[in-house]
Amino acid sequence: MNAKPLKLLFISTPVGSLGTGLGGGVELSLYNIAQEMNRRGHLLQIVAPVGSTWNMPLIQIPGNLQIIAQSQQRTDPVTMPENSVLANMWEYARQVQNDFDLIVNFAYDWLPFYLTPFFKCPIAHLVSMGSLLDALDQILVQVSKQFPGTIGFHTHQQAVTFPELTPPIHYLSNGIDLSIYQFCAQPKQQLGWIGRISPEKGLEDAFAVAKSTGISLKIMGKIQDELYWQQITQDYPNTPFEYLGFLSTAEMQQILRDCQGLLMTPRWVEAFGNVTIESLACGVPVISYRRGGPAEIIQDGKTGFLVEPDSVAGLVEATQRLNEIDRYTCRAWAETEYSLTALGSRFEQWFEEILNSKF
């Protein structure tokens, strides 16, 4: 790694202010990467929608939020609202680009990829989801061809959902501040579920498990689709659950660490699944569908169980085997693979490779 500190401009997701939870896992990824880059002495500025609450060097940009990609159809045209915060953030980046060595894009959106050739400052794109939109797929392939190595993914399972990418392809995984997550050796009889409450997260399957087993389900996360949430609670009456809302990491891990296990029920390909490593850091085994990022993180039979996708019966069976998992093994796996130090080293190497490339 170059001894000279890098001047980095991070451009956040345009779907919500940082600290609101609207950005889902992108918020946690951005926060942890930024925290580690600061610790390593790099100079960092974060561009984010107005109303962001983080205690970091933020430039807050006004404008209307972008529609989340999950709510769109594959063939929908590219759209931006009037006075788009996404466009405004990238206009700011254009104006200040000469002050930075590298721009890092965290937005899962067409515009930053399209703008890449028009910038003098190199741009690293961290892709936060699997393939969802045809227009984004096409522009992503173009950028990977014109600027090889500038596109990063969390997992291989995520990357293979995109067609015809030009190598090198960088798999950057993720990491967390392990000191925040407290280990618990003796859990209570309860299961956890954490995430944005929207259809692609499959929360109804966790309800089905709670109803079938009688084990209380602790639900944490932002309700993104109110009608979806209401439908689930109507469809599963007399289910033992408690909805705790969108919690801070400190509050969330206090509930999570007491759980026998965490349920992950994605209907789609999760790019990574930050809650997987948060759970393991507390010593809590994870039961997940064998789909997307969690399938690469969980060691089946050692740190949790991987279940046939969409099989509620498989989830139920796995809950009955949770006592087979050594919770100390879960924590040790998180410490080995998913520390902030490991995360920072992966990202520094990626940034250096981009800066040393000749496009």
Given for the second form:
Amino acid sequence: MNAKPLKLLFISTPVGSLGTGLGGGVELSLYNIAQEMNRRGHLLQIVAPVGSTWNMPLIQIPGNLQIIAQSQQRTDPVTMPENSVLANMWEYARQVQNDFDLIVNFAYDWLPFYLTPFFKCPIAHLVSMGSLLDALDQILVQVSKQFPGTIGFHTHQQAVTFPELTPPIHYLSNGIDLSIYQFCAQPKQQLGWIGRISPEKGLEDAFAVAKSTGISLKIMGKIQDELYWQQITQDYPNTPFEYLGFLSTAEMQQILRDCQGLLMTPRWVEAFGNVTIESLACGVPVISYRRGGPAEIIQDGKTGFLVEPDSVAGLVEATQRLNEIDRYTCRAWAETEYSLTALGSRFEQWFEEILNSKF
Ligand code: HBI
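Alright, leaving the form predicted alone aside, put up the form predicted together with 7,8-dihydrobiopterin (HBI).
So here's everything in the complex, that chain up top.
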């Protein structure tokens, strides 16, 4: 607990209103960090696009949404729509900045980084994905040079996808409200797979495991790429699986907790991979390719298994070793590292270090 309560201004992602799921993992992060900062007595204001439906007080700003960075080419110029909600949110921040000790940016966009030197109030930037755009990489490097310590990532694996940044770099990992996840000691004969159904998530490899082992695969998540989904179901006839759709956290964990293990088959560098810690919270070991955030979260042989990337044989071999993992260890590890308390302490320390810096 720090000396005095901080006055914090959180500026959300411009790709969607809060509560729509469009913000992806960063929406869950923002919610959990805000909840924990409030609990610790800090004074918080959250700025988000109009249409946000959270049960927290929000400053709702109108304007046109930003296109998602994943849909752009690495060399694309920075794009801004007319009446940009991103620009409008940061104009609001400019007007009220004197009422706050620190602004926290949750957008994966060029503008907030470019604006940083124009603000009197210090700005902390939580980077929510790996490197995708040259223009964003460049401005990020510049801000890390001018304001060392104000850039935060979830994992080292995510940070190393960017060009060399000026230290200190902060790694915040992530955290969840563990009270939502119920531990299960005796699983059913099933494996889980959770995520957006899209090529970068490698779902076909999980089907290959189900076909090879005969263990049913329970799939949860939004079908983002319909053709990709159709192709997989055609390529893997007579494979035991059940598609359960996009579920709420409470419903999802009811299925997940009954799994012998969770399969993660990322083709890209996941910045973190929230489902990894959701699985551990239920006591479910995680088998993942040694790639991105999950490779930093899973302790090989202790809370799951790390497998040679894109090796289906490796996944199958790990599946047969799942009973070597103590499910209580998985839950205990989630409680130590990924609780809201652990998350809040990491963020509080980061904020204090920024406020004690002299730029
Ligand atoms: N794209 N332009 C842009 N800005 C964001 O803030 C953004 C994004 N794509 C995805 C995204 N945020 C979040 O879903 C991830 O950071 C989790």
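Positions refer to the first chain, counted from 1. This is a predicted model, so every value here is computed, not measured. Think of the rigid core as the biggest set of C-alphas that the two forms share within 1.5 Å after superposition.
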Task: Yes/no, Thr265 Cα shift of 2 Å or more between the two forms with rigid core fixed - done: yes
Open item on the list: If the two forms are fitted on the core, does Leu315 show a Cα displacement reaching 2 angstroms between the two forms?
Closed with: yes
Task: Whole-degree rotation of one rigid part against the other between the two forms - done: 11
Task: Per-residue Cα shift, Gly195, between the two forms [Å; core superposed] - done: 2.8
- [ ] On a rigid core superposition, how far has the CA of Val209 moved between the two forms, in Å, if you could check?
- [x] 4.4
